[in-house]
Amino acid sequence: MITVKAPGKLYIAGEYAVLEPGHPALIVALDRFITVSLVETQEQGSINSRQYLETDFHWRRNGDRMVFDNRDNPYHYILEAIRIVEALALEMGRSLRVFDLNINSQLEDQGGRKYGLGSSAAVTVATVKALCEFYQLPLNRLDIFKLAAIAHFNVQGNGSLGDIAASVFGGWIAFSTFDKDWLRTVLKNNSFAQIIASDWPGLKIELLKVPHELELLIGWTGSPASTSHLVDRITIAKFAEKQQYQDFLNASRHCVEAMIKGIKEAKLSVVKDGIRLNRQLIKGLGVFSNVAIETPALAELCQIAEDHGGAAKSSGAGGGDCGIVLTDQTVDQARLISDWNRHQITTLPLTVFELTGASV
């Protein structure tokens, strides 16, 4: 049996402007993962898991049709995932064989409501290692990052696949998004082995080692938010408010790198001043394209936060879901958590995922 793990993610700061090339994100994996076990078997195969089987579809009428919406549906990027790999797997001579996968994922809660910590891409990094060693493809993080990209796009259609290099390479990274419309041209006219073995225009993925005295906390509001929804009305109003919408750009790549070299230099303040400063960025991008980006529950959150001294906002696409604050020494954590409970905020009790050895 083949047993292989994927981590999720959040995003620190970065998000919406990192679906653009050449605009980074602070990233970090976190030590909740998605489990993919692999057996073969033989004539018939199967695809389980307990979280889930009560997986909902989304759907909308087009006409007389009911077009369904698959990108919130685990299935779907567990299935191309496959698909990708086993056509590397012919390219380079390999005969396809008959499996079981069983998939259990700790990103979610009792109730199967997600945290956010990226479910999708990590199911389908989980698969992609899995299907890798089970045929045994000489592979490394980078390919492996990929074939996963390759596969969540294809299903997604939108987003950075920043959630993808989290659960790749673990602990926390700078990245930066590759051009989406090089990738269509290429699958159109090359084989796998040749578009992995590509320099992918525009990607780049920087592992960063944090000041330890830098520590992360995580609020979850108990309300889960669709991330493909929320990106499809970004992506409206960049065209409809475009001069808006590169003044958020460029005042996000400004920030962002600010804070990659605050990290750097281990320079607390600067880290924590970027922040808040993506937070009131990401609140703009909200206002004009008329998205709840940051929720009352969210606001709620990072108040409470700041009034304790950590510097917080929300994470990745907002809506709902999770914010996360970085605090120091000067910050009483437990009269800050104290406080969330009181306002009906779970504190979600996650430590940074390192892989040992991780490189780009």
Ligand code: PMV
The other form holds:
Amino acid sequence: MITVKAPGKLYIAGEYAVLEPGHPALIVALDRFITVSLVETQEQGSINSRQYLETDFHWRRNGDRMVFDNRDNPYHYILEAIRIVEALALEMGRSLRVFDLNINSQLEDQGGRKYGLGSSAAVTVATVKALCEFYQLPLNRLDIFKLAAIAHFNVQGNGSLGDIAASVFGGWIAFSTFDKDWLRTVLKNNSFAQIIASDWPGLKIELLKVPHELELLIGWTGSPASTSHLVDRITIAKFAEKQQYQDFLNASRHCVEAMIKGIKEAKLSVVKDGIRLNRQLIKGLGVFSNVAIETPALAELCQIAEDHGGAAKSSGAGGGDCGIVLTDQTVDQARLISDWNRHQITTLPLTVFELTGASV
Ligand code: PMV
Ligand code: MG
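Switch over from the form predicted on its own to the form predicted in complex with the named molecule, please.
Now the full complex is given, and it begins with the chain already shown.
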């Protein structure tokens, strides 16, 4: 039996701007995982999961229409990850076999509610890793990133793929996305082996060492949000409000670049100020796009954290899910957390997950 795991993630800064190449985001991997086990079988294979049930189908009503979204269904990511790795395995002369996949996720609560820790990215990465091991494909971390990014891109289509990078590389990363038009074009008439071997224009993944004194606190609002849906709405605003969107991109790039420099120089106050500025920029994006990125619950989460001296903002696409707080020795974390509890904000007791040396 092959067993692999991939961590969940949270965005620290640079959200939305990171959808455009050349605009970095800070992202961390967390010590909650999706585990995939693979057992070879004869004739008939299966995909089983305690959390992701094929019958567990969600939809909403929009007037007379029943609205659902394939991009929220983990099965599509798993199937696409299998398809991509098997195509590469064939190119590399392997013969394809049959297997059972068992998937176990720690990225939801008991009732199956998502925390917003990147389950679609982690399940894609874990499936790619399991299949690469099964077919004995000699790939490094960047290759795994590229395969998982292609699979995720083919299903969701509108993400930066920073969550895939965090899940593959672990720790704190600075991530800038690649040119999606380039990927769309090369996918039409190149082998996967060729695409994996190419330099991807724009792609930048830098592993960062963060000063010890800087700690991360995570607050959960308890209400799940759909990232792909929020990104669609911001994409509409991008065309309607060209100048404001361009100003947002430039300001975000400067802000996150200053934060990266602050991390490298161990200047905590620069990093905390960067969080605060980035929060305002993202709130501004929400206002001119008419999208509720910082919901009232997220605003309260941030306000309480700021009252205790932490630097806080919404994480990821917002609209619910989690907020993050960076703290140093001046912050009394226990009091901050009990204040959160009084306002129905749950702390997720997670830490940043670092990969060790050679493990892929
Ligand atoms: O909501 P999350 O944690 O999946 O983060 C989304 C971050 C965005 O920049 C809004 C989208 C993306 O794919 O980078
Ligand atoms: Mg989210």
